[in-house]
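Coming up is one lone chain in structure tokens, specifically the form predicted on its own.
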Amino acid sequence: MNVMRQTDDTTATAEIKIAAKGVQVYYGDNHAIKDVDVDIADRTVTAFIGPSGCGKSTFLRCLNRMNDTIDICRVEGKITLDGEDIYDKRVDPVQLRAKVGMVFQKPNPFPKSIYDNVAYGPRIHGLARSKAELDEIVEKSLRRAALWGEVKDRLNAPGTGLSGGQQQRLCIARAVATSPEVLLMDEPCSALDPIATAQVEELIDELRSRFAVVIVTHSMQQAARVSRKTAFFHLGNLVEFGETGQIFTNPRDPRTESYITGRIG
């Protein structure tokens, strides 16, 4: 499966979907992410690579308030969603992580069925009235994760049965449920064969129409394949942030090209 590096211009002109201003994040002592600003385009596939250790990951956390979960965890700054502030005291993290939904490294499907994994979120959240209406969300939301024609014939098996990429597709069905407008995935693919993988970029360049894609990868190729916008952090700082095609090809930073060349990392 070929996965089409984005090239239309609609991204050029994009909204902004999320803006982080002088983020900072600390674990107790430990100044993880330094002073980073970055703007999220809508409907555009933005990755966040660098060396492990570097904070991206934990950046990531911070756009849908998972590092909440952390005691330890401090963040500074403003990010906004649509111009809201998501740290307001008046922002309920649970609705936003129905707005802002993750992918996480490990396929960790629910201990349910294929269709209550999917269905969890919607109900949770009130978005079915009747269960002819959850079934469709269930559907559409299989289609979207290109899984409905694999599942259709046993949605009341359980997840866990799934092949490791059957699972992440089912964990970006469950993802996309509760019609989310920005889709966060932390390594979607580095437990995945490259068969899986291969559909899991092909998903992704595919649900780009629909919402703000945010990836973190360790793969310098995945980032060129399937993202509009790339974003290279060290040491927790944000190094350098532009188009994907100048960030691998014209580097602006040294510390850039030292890691695309493999002097860091």
Contents of the next structure:
Amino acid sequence: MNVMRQTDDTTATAEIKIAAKGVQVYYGDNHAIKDVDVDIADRTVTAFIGPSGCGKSTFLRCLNRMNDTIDICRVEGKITLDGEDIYDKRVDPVQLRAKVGMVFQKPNPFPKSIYDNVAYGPRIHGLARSKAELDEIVEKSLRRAALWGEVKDRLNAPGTGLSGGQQQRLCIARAVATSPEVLLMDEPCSALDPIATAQVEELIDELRSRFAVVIVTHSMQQAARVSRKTAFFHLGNLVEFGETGQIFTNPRDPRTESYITGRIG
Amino acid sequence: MTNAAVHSTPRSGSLFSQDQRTRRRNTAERRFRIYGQAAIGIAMMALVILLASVLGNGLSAFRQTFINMPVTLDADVLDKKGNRDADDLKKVTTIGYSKLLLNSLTQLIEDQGLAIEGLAASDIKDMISDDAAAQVRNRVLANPELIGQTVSLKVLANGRIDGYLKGRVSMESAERDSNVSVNQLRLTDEMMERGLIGKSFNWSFITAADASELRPEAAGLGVAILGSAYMMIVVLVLALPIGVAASIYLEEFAPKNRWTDLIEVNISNLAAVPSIVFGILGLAIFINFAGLPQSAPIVGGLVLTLMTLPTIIISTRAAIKAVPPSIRDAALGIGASKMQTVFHHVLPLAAPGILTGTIIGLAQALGETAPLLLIGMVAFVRDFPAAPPEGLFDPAAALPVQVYNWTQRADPAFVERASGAIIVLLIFLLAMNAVAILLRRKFERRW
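Okay, that is the form predicted on its own; can I get the form predicted together with its partner chain now?
Full complex below, order starting with the chain above.
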């Protein structure tokens, strides 16, 4: 916690990108998320922390309706993106997910070439009119994911042949390629070694300038390093949400304090 | 003196001697290995015995005895009007041709000075297969210029003579056999010495149609192979798309509720339904209700499709299930629709499994006999079906049914024919499995 980043941004009062109000999630009879209110600011990194099974990943998956793929999952409450309710009947989750990209816990590149991995999103969304344009998007996305230098000579090599850290950055490049507005990251570094983790964290810091980034993490150090806002979840409740510095140095809730000092979790 | 390291003494027995527990565990493992090896040994032995018996009985079906003789195609007999008109030529039946063959063979025996005591004209006539006249007739009708010439032909010998060359018929058995005489066998010996009679590769076993009980030497698999091929086409065209579509829907799109559970259970049940039940179903629905023709490959194909569908659905669902969910998440996460996810990512990854399942299903269908018996494919079919699609409605036989058919016949010459047909069937199955392996390799190489 000694590496706490100063909140040097002066655009402190950023616009709210995603607003969640009274969100309840049920898995069958299991009440997994209880009445959560969170505002996620644009061009900021927001971290969700909490012990295993506290519902932070579940809540993250509500933000781009990935929970729709689970039959028994039911979401109540209101989540808005730019003021529009994403659970409205008129919303097609496919369109929503193009705006709200996601990076998963385990690197999951497609068993295709590196190029095709990144190009897949732009292709299905029709973002490129020509091959040259597509090449450009692929290069830009790989550069943004700090992977271009390592793979530019072997774009046709299989994406699954990369190392774990490279694969995760490839997944980030793939998510970035569709030019989303929000990037959700579900424990993106849990399968990576410290060096790869550092690279991904550096990357998140850069991505912050363009997207609203939401990151779920097990590591409090990581939350402290990369995020400006932190939400602490416990047993499906949002216990505390505030500036990262304040959460780690001066938590208001005794449960938060117990967690960050290692007594629960 | 240097400080020699002092070793501690083992507290619980030496590592070099096995304690009783370890010994028991090791014997148990050894025993298990022996069981396994014995099981594999028995399986290999069964396979070797099967192959040896099939090959031993059946390989001789691929070689057939022919008489090499000059045949005088007498214009006075074959074309009395001398105008080479096709319709007039057709008026000469096989009886006319068999007389020609008899004359030619008698001539040959005289020319060669083959004097067998007591050899009757009927003995000479019976040296030649009844089917030979028809073969020569077809040849002349196809090529009328041959009329009036003396052509050197390989004339199909009688099945008993063929049996003598293959060791099935002996002098002793001939004495008791009304279909062959000792004199004929003596003549055969003489002719063999002069190279007038001998065995050569029997193409007509693969290309010709079935023949009657009385002329096993002419029986072939042509109609059966065509019928089986037509049925496989029908099965592939119907079962693959229906099966894959059903599996994708059930696996990826269908809600999980009581109805889909019921469907799932019943698909598994269908896979276990005895095939003859499908035959009765086909008879009731396709022939009696829908009015499709009997013995037709289309009906056989439909019945086999019903039988193959559960196999394909089960293996396809397993293949789709084996695709890691992380791939689906990845595709959905960048905004692919459900259908794009399935067709761009899940299906290509499941393709090797789907193909393997399909080909195993097809191979099963190819070897299926029981349902085909019920829809009339056991009939004696002499005419080749036309080219598809019309040919799908023509009567045809099928390979396994042909095997069944031939094993029912009295003449021992059909034993080798049945085994030969099994060899052809096995070759088809091996070829299909080879295709399955190749396709799987090809698709799996996409890392």
